[in-house]
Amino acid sequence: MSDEPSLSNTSDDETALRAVTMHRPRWGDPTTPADLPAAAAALAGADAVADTGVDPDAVVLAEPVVPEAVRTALVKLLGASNVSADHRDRIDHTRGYSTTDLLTLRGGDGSDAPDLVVAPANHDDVVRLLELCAHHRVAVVPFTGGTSVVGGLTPQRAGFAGVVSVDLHRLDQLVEVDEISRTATLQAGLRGVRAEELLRANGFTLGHFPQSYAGAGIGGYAATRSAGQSSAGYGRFDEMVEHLVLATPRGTVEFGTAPRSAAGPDLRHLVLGSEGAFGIITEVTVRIHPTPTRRVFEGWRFADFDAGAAALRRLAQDGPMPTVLRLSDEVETAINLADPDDLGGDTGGCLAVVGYEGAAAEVDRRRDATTEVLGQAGGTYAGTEPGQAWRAGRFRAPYLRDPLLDAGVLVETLETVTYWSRLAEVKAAVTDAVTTTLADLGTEPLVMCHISHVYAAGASLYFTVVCPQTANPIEQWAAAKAAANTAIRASGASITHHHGVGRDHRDTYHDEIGTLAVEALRAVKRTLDPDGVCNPGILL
């Protein structure tokens, strides 16, 4: 096409990022803060710029409980270099990233802080430690990046003698490189981007792309199965997982002894999604892809959303399918957040973002196959700038959300996935249900959705809202939450696609799945884990 940038080369924006060490309650790289577009305080109705000032050092923690034995057993067996009680340790590791960790966190309530960090240096470390605080009822959670926005991170601690934050980050090595299979084996404190470079030194690329890809962890890829934005091509990460070992208060299991075996039910997935409720992932062997040689992202807009709909299952039944798959509405479109540098800079209509990864004749076939099917699907070629725009923001989108907030204006998001059949009908639910709800609080949001995964069966419905805070916008966002959770399960969908159950989902999902698999689910955690210590209160 005419417009072609350059870009059949091996530079990428996303080895040019640095993992991201957070630093709560703000998102990200302090050094490089988003700045508030006025189109997005304008759009939401927010007039007035609120305190800005949030001091880490002023949130609250509670003096740690967790008995001086266990205290001295942990400093014996890891190092007192290891074990933490200091004040910004604790809160650096307390609750996750949803919109309710950080109100929470400005407010200055810091009563969910763990009361220790510890960080063990290898799995052995990891299993001896989970028989320590198992046998003194102290609560257990694994720690990568940190990333989690549905309660991963946030224990039940009543019945416990404290909890301990297990902070991974020094099991961060890539183990090793089977070229032959095409895949490679690492620990799970390796944070995503820290892998990426490996592998790509390597000539592979694992091809995981969240949009918390600078400050999340393998590990918790694996716990919370993650979908990254290039799934289209890539597959989600529990597709990648050929093997893993989990660390129990009773010792080690390892799932996954071949590809594909029949060898009984597969127990990985007993653990991928299981958010640190069994033990504590240390270990992954994950499929790799030879580095890409060429990178092509584009822009197609079709007139709405039912027709965009109608073409992104096209590719994802019939084919070809390119690495990158994604519809914003007709809301989403006209605010632009394909470009968070250019908010309210569109100009109608539905945005698909399209992008293809691979060798450069591979590319090229698949590129002019999809386009051909995007145009007989009523689709017009909007060149590659809205493209390459969503490649190079898509990582600096969720830096908006603290200037949102310092300006009183709530901004959260939420995700589901459908049959195609019932796609509409969902995102009509949920749409509605979290207008009506938060219009009956007193507040006129606007609720954007962009399907952001495919499969020949359905897709991922991923919504984002934005409205002025009420005097407790923690209650507020709660009480649109449970209208969400309650029409996507009265339509049929699933209650998460890829940010985990945690505990913001748990009594949703236990509706889901049923009372019989939930009683399943506690006899493993029984089995694995009899004292109940591995992150208690999620997931189950």
Given for the second form:
Number of protein chains: 2
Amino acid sequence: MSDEPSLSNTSDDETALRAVTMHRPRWGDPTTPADLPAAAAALAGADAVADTGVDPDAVVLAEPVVPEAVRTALVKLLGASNVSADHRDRIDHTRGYSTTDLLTLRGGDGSDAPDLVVAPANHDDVVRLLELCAHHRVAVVPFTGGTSVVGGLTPQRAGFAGVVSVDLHRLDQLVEVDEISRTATLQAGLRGVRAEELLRANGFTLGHFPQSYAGAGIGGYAATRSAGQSSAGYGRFDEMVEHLVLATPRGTVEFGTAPRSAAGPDLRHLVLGSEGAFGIITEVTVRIHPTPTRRVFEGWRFADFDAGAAALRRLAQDGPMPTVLRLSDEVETAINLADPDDLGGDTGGCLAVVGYEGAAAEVDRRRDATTEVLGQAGGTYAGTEPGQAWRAGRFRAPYLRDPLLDAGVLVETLETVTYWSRLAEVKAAVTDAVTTTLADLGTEPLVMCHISHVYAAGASLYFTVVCPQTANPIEQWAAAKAAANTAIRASGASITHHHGVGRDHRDTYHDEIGTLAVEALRAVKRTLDPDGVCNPGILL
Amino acid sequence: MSDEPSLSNTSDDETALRAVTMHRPRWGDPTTPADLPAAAAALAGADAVADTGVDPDAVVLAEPVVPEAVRTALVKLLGASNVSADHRDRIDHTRGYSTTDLLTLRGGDGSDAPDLVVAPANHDDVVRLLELCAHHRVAVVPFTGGTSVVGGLTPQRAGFAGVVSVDLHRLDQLVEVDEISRTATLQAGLRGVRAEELLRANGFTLGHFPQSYAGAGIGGYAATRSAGQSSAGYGRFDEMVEHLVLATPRGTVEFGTAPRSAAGPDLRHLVLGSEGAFGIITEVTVRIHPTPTRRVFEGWRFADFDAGAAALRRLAQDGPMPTVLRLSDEVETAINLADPDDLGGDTGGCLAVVGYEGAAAEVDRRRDATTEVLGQAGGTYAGTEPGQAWRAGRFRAPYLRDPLLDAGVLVETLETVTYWSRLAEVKAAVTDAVTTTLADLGTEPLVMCHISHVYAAGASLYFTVVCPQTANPIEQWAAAKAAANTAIRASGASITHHHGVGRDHRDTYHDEIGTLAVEALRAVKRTLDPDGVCNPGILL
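Can you switch from the form predicted alone and show the form predicted in complex with a further copy of the same chain instead?
Everything in the complex follows now, all chains and molecules, and the chain you saw is the first one.
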């Protein structure tokens, strides 16, 4: 198979993509057409229609309430051009990109807008502004790409003298590349796309490509334990971080003296996933990899989801591991392949996407071994076209949500992770909970699911839910999501595999880790952030 | 190379080894002869001599000071046979197995003996006894194998109404094997050897074989982030743990709902490496692997340490990874191969041990690819004999210390971990610091070093130091160790790769992580252990 002429079937498109500064409420680059493709239009029962949301300029925002003394001090610290109360700046730092966030802003509700948006130039600026905000009890929200889908940018206002969004875009340096240790030190405000550009210029890749790649940034990856679509090959972001620097209202903390020290608890993991609750991550040192010279993305067919899952499990447990490994269930496979010509007219069964990146010989070796395993496990090779199609479209999905919402369609995703032995049970329980709840509201949904990430002991499940909107789609989704959360916890799975906790998952998260663990985290927060100004209401 | 008839060159000897209940102060099974081998005798300038330590029965212990009410309550809770103030029981739970520990007990100093040794039957017993001890301010030391070499079993006595050693040997069950998810749930008191026996009976291996394997236990592995000699293949213990249960004076905490959840900070890593400071780990769920059907251990020669390190780095960064991967420096290579017949008369250069375990075809494939890389990197295949010799003797090294001490020789080890780019500098700095310090005391040492574990970004360095004893060998080693600690920190490395913090590394550890991080850990401790009775003085 490694003799095929078309082997490197995909270009280096991660750096071809432009980093996008999102302008809320719509996703992504406004110059990128977001036409509804045929399959999505069919789902919506409509062609694309005009933007039905309120004009962002028309959203009425409250007067900024941050005390004048704080604003003056921030201007003195950062310069007037880096402290903004401009309407569009505030809107563009309001909430994230969950469907609820989109619906809220589309509906003209800007009540969660920060009072000020500030842009520190460096780590010391961040420490100083945290000290200042703590002193005046002003809440602080870290902002890199602003792509949270769990309310990570929607802090609690009650009890605070205002909310400041700290946009880290000026912390955008590749500080150091250690070619011997294969590590790079990146500032937290670097957007993922820009980090990749800078690393590729040095002959390396970070290999981190979440669906939010066009918007998200390094600090956000670290603060939320981002997974990335290539986690099978490059690892999750939390696995890549060797060292990190955290600015807190009480000063600087650094973790990760050396790779795999056994000196006490691994405190990197106290900061990774802390979602701004303990302070603001300003810099990380991460593992990097030589830029791949060969990339192959291909499709494999399985008779059903269980057969496909068993094949993925075999790879995750006994190897070899491709760079990307995903499996759509029957429903998602049928929808994604709505044009039957894509796969010889056969839309049955389940499609897996298997991708390889690396040095040419190594890719060939790994692909040959993987091919053998997948064949033995009942898979049928489906050529490179499904892999290429997936890779070409993989950052496009978020663009579809806006025209679907315009067309009166509710669309949202949710995800979880569990042990292999419980996977089928969790999938069924979540599907049933969401379906029943929405059907009871009169809007029978389509629930698609795929395995997005695999590990030796388990795998993630990523659900996409589509149905007609009711008169109150925010409440409609809240009901479905609550039912999903209950099903997830009842079946012993975790409330999130990679979306994070934010505000949306906070209560379920507390249930998941238990009272004593929540108390321990609060004790850490009190130590680093005694005034509680760091992203209040998020996580804790 | 995979056609060699002698391929599986080693037997399944990890379960042939007997789990040993150590009787202090000497290491290991008293029926195992600990004759000084020729090389060690030559180092000592002496043949083995008789035990020169004080008879343990003659060590004078203080009267147990635990309040009678506590003892009565513990007897009521656990039964009289599980609460002991017996002289030998107390001695056998005194300190660990550092050279300082051995010298202290050999010198008749039993001042660190616990007042009582108790043996709970289950998790609930542990919670109850922690509540009881907290109420009466009695310090509690968790004990599985008792093989700490950093003072992890030597709590602070001041301010406490006594010290109780909690021996977990009755928590010795393999609770569950999940064959689908490839996980096993193990009670913390299971010794490593016994856990391996139970898993092999189910067709699996844990793959965790630290040098302390004959003595150490599951709870200790978890509490200290044990590495294990096969970490290249099976991972470190902290990487294996999917779920854990911690008993604290305030109740039970469980972490790890699902593999790779992103729900907040990964709190498993707050407990792994906590060394008993937050409570007692009673159960872990760990990843397991099918029992290997093929094992190959072999030697590779390199011109010098730098060339060997570069070869190991290439495997760690680009793969494939053997199961075991180690490299002795020139000094250690010469000593280990003191019988030149072992390697065709050539004792120059550096010897690497490379081991493979797994399914036969997979081992062959991995070995072929590794062979190619090592050859390209300048290595010379040295046959299977050096690998077999290392594997056969790998749990024997701790046995040599006692006869060497008897013969007036000081011998101790220390270890660190750093980035690849700093490896040579750290190695030179530590070697120089130890050599200079001991030479200044009139005892020029032999300092051997090996890379014991490799990672993508860095590697560990494990030093063995041998020299004649001065009149006060405890102070002699303390001086050398202090110099090594200073050199390690000055060169940016971590104070420990796998020995842990205990009491011995505590101050250096606090310097390494910084004041705010220490405060955060203390805040966690205050939450889970408000009376501070859990292994006081250890870690914090």
